[in-house]
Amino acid sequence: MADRRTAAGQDWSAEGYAAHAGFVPALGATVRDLLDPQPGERILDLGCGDGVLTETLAESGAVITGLEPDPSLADAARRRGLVLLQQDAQDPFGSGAYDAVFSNAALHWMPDPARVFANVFAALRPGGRFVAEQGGFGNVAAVVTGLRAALQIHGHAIPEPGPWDFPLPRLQQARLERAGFNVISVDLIARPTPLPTGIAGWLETFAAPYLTGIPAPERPDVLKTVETLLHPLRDDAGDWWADYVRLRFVALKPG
């Protein structure tokens, strides 16, 4: 199996993720409710991370399997007692094996959406559903602009194309339909999101794709410039927010 984590530009620390990005599974409750897992259903959590949200799916009585390629996050999920496929979603993960595939805040890290959607379609039984939330068009646009500007100021190359896939609804619907799905809904939702450890914690957790080509001694100066440029993302109490925009969809495999 090919290791495509480098193509996605990110390796993870489970400890760092829990410290700086605990809001990600916490804010996944809405899409979990949209999934509405039922007792006995076989559900795959695609890109399950450390398994915090996956555990809440299991509370429904559904039979949950997680899929996570990163070793640190996969180990954290296993410590929660979860059944896990440690692999890339761009490689096949079953045929007719699941009643539903669920994903929260993971699809935008996957550089080949067409392949992922084909694998989801194959893994679902006829009539199965694909319910997901990810970054949508405009997601963290201010943060990305700050990162790009800081790289330019310090004389570093800007990664092109960018590392994340933040599609418009019409593009994601077309991709799902090409994979064979009937799309029930696809929505773009603005969701300004508080950052419990500030923009510094967010950058430490998520910005590696923009920083990998920068020598380690130079990174603090670049990050300080990003933080200065992003000052408008602080509120009147001094707390940091990110300009999140989420894309949420429900699609069915014809049955």
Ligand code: BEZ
Second form
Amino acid sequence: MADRRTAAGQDWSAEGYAAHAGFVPALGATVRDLLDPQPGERILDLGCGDGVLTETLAESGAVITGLEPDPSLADAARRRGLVLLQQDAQDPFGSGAYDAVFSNAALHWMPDPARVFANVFAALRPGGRFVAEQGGFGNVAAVVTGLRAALQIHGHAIPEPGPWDFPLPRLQQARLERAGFNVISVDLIARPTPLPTGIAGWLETFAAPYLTGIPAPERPDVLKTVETLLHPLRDDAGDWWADYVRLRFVALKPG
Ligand code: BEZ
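Now that we've seen the form predicted alone, could you pull up the form predicted in complex with the named molecule?
To see the whole picture, the full complex is given below, headed by that same chain.
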């Protein structure tokens, strides 16, 4: 992703995402149920990625539009037949055009939540709802600690601030209220998550923002150190889990 306002260094590959992170849309059923899409509703899926979860929203009979800035993921979503806005969510995307805005596992990549929330507020009709799940406070804290420790051990700078926004419920509630929303619920939920291709696959897919400053030939050694440090994330069968924590919220634009 080459946009100046998305996490530096993160380039997506739709194939890599499907192989290493297929659990992300698969575990989106809870927030989709919270959205409860209705036939004929106009719904925007903010940061729809490759469109796997978006496609299931359409099964309700709602009219779905995806928003995705990354070219590889946007192409994958289009190949599923989705109508797509290929743009950054920090730029405006409509005025009163949607009954609901939905988002799964995307908001934590966006460095300017105030802008995103202002854009969501503008894009909703009065009475419209914003239903989202993202990483919450403490999300992948062990993985982040492993990355930071490995960078230090190998003599590399630690990116500050980190690339991801994992807010406490009270912070996200304050941001939503500042944008004009009435907040109905904000919940923080621990969700240890099995990693189908281990920590190596997860790091390959998501850790690029921590690796951009490191010359390519040195990266494998750094990643080996991360993997060694993170051995406590393996279960009794030797399978890897990540310490995911989700933040899930429902907010309404006053009618
Ligand atoms: C998440 O979905 O929680 C996540 C994704 C990428 C990096 C870190 C966390």
